[in-house]
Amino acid sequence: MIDAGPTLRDFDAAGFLRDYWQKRPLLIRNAFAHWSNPLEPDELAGLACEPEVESRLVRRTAPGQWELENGPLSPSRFGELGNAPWTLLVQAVDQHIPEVAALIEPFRFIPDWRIDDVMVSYASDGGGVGPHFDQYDVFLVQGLGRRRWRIGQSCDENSPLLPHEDLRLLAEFETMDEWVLEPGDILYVPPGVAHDGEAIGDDCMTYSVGFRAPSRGDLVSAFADHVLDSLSEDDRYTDPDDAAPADPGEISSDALARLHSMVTGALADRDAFSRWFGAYITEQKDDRVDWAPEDPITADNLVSARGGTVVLERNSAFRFAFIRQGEDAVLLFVGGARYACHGAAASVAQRICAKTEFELENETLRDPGVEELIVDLINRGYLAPD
């Protein structure tokens, strides 16, 4: 059974969204009712050695100078780092460690589709990645040890950067606030706000719960590519009723209107955009791990396995979301796959998205639509019976 994970202590989500979300930083001291570091440093180092895990090693070789090394790393690499301050960063640890995935739960007052992943960093004394800004919201949870955070000015694409091939580090940093975070403290940093963290002592671990903020360019490009795949070569410009032009060199306003409609009309279908976006935003970033069970189950297996109910757990490697299609229907999206659900299956789809672990009763499982949905989700590795 999945651990419910930490819960925020006396946190006013509505007040936070009103006063701080995407507006200004917030330090939350002793934020959790009960805090326990969910991952050991050796486990994080082990993940950084795996080829299917994205990891980086940042070393500060001199004041104001950093080197970046991309993983996977050799296990012997950590014994060769010497005295220079260094930081190990591992992306999407929540997809591999359920206890880290549980860190997302306290922040679900933000819609699930906005949550990106949990990056975990480990730093030696003085380690950090340099002054920078992100284009997304982030909650920085101090897990182990202590880290000094400096908060700086607001930045944008015109902010000057240091010359570096791999790291986007700010050339200028104006300290506005400074705090030392202890285990269980949280620092929220909005998009565009400069920040710089430095470990105080060894064994400093920070969990960065990051949020997606698709750019307009990314959305237009990705949706346009999707639409292009559906267009026919025979769908071409026509003008069967045109009269002879007064000036052959002119592109007429009527022609421009028809041409513009061809482009915008292809992109204007809201239902098509909804179906595409749900798959796009839940799509797996890295499909190098096959989560499907070795032995697929059948409906009979599911029936025989349950006593009064069956307990199911969501795979933390996947994102789940749904879009309502009316009073009794939803589109369920998991890992980029789309399921049209009606009636009892629609209700179950919403329960799947609401909880990382849930129970289904005999009567519900007897519904053919529910049975088909659950069997397919299990056989794809999206769900697992407990």
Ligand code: SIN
The other form holds:
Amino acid sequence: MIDAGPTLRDFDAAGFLRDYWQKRPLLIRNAFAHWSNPLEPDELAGLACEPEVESRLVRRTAPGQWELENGPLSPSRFGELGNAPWTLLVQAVDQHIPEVAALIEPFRFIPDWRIDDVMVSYASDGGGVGPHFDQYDVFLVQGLGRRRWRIGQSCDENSPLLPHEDLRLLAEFETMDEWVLEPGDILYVPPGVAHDGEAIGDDCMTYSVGFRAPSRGDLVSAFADHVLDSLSEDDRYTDPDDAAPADPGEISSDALARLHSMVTGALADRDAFSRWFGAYITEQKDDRVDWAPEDPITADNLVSARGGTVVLERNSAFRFAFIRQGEDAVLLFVGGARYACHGAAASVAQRICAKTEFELENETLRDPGVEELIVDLINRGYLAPD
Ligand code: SIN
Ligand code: CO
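How about the form predicted in complex with succinic acid, since we already have the form predicted on its own?
Full assembly next; the chain just shown is listed first.
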């Protein structure tokens, strides 16, 4: 069982959401009740050598010049880096290291579906990714060593960038604030705000708890793709009975209204949208960490394996979320899969979404709906008995 993980000290979440979230940066000094760096630099380097892990190496080859190498890196690469400041960045470390996944917990005053991942960086003295902005909110948690952060102007897609093939680096940077972060300090940066972090001394590790917000374009395109699957070629425009036009050259407002409602009507089903969105937003990019048992378990295995209770752990490679469906029913979504849960299974589904590790009592497990749900979740590798 992993520890409860870090908790924020004296943090006013309501005040933060009101005054800072998506509005302006905030430095939170000594943010945690107890801080201990959850990952060793060597473990991070090891992850960057794994083919299924997304990683990058950014080297500052000259003042104002950065070079990018995409992972996986060969272990020998770290011995060849020379004197140029460098930083290693590994994406979605929370999916591989439960202690890093535990870093998300203190930020759950924002719903889980908004969380993207925890990226971890390790930098040598002077290393950094250069001045940039991100489209998403991020909490930059200083894990080890020190980093100087500069906060700059608000940017958007028209902000001038340096000519670079691989990196989106800002051509201009107007420093508004500057802080040196120590282990356990957090800097919150809202979307679009320029920032630039540079390691002070070696062994600088930063954990970026990053959020995501779907763009309208992505939503429209993905939902429309989904709706298209259920549309028939025979579902076509039909003329009204009094189709004779006043002016044959005109596309009449009546025709436009009928055409437009064909489009909006196809996208208007709110329940269909909920069912689709839960699956879409919990979908997995790829199945990385396979927990599925070699021999599928049965309800009997689960019954005989348990004592008074069974402790179940969530596979941190998958996203979990639920949508309420009236009084005692929910739709549970795990890694893009959908489960319609009623009664006892609905409350178990909510418990699954509440905690990464939870206990189920004998009695609860005896409910047929719960048994069916839990057995399927285990056999698909979404959950495992502790
Ligand atoms: C870093 O950890 O060096 C970069 C994080 C960020 O700027 O988003
Ligand atoms: Co950034």
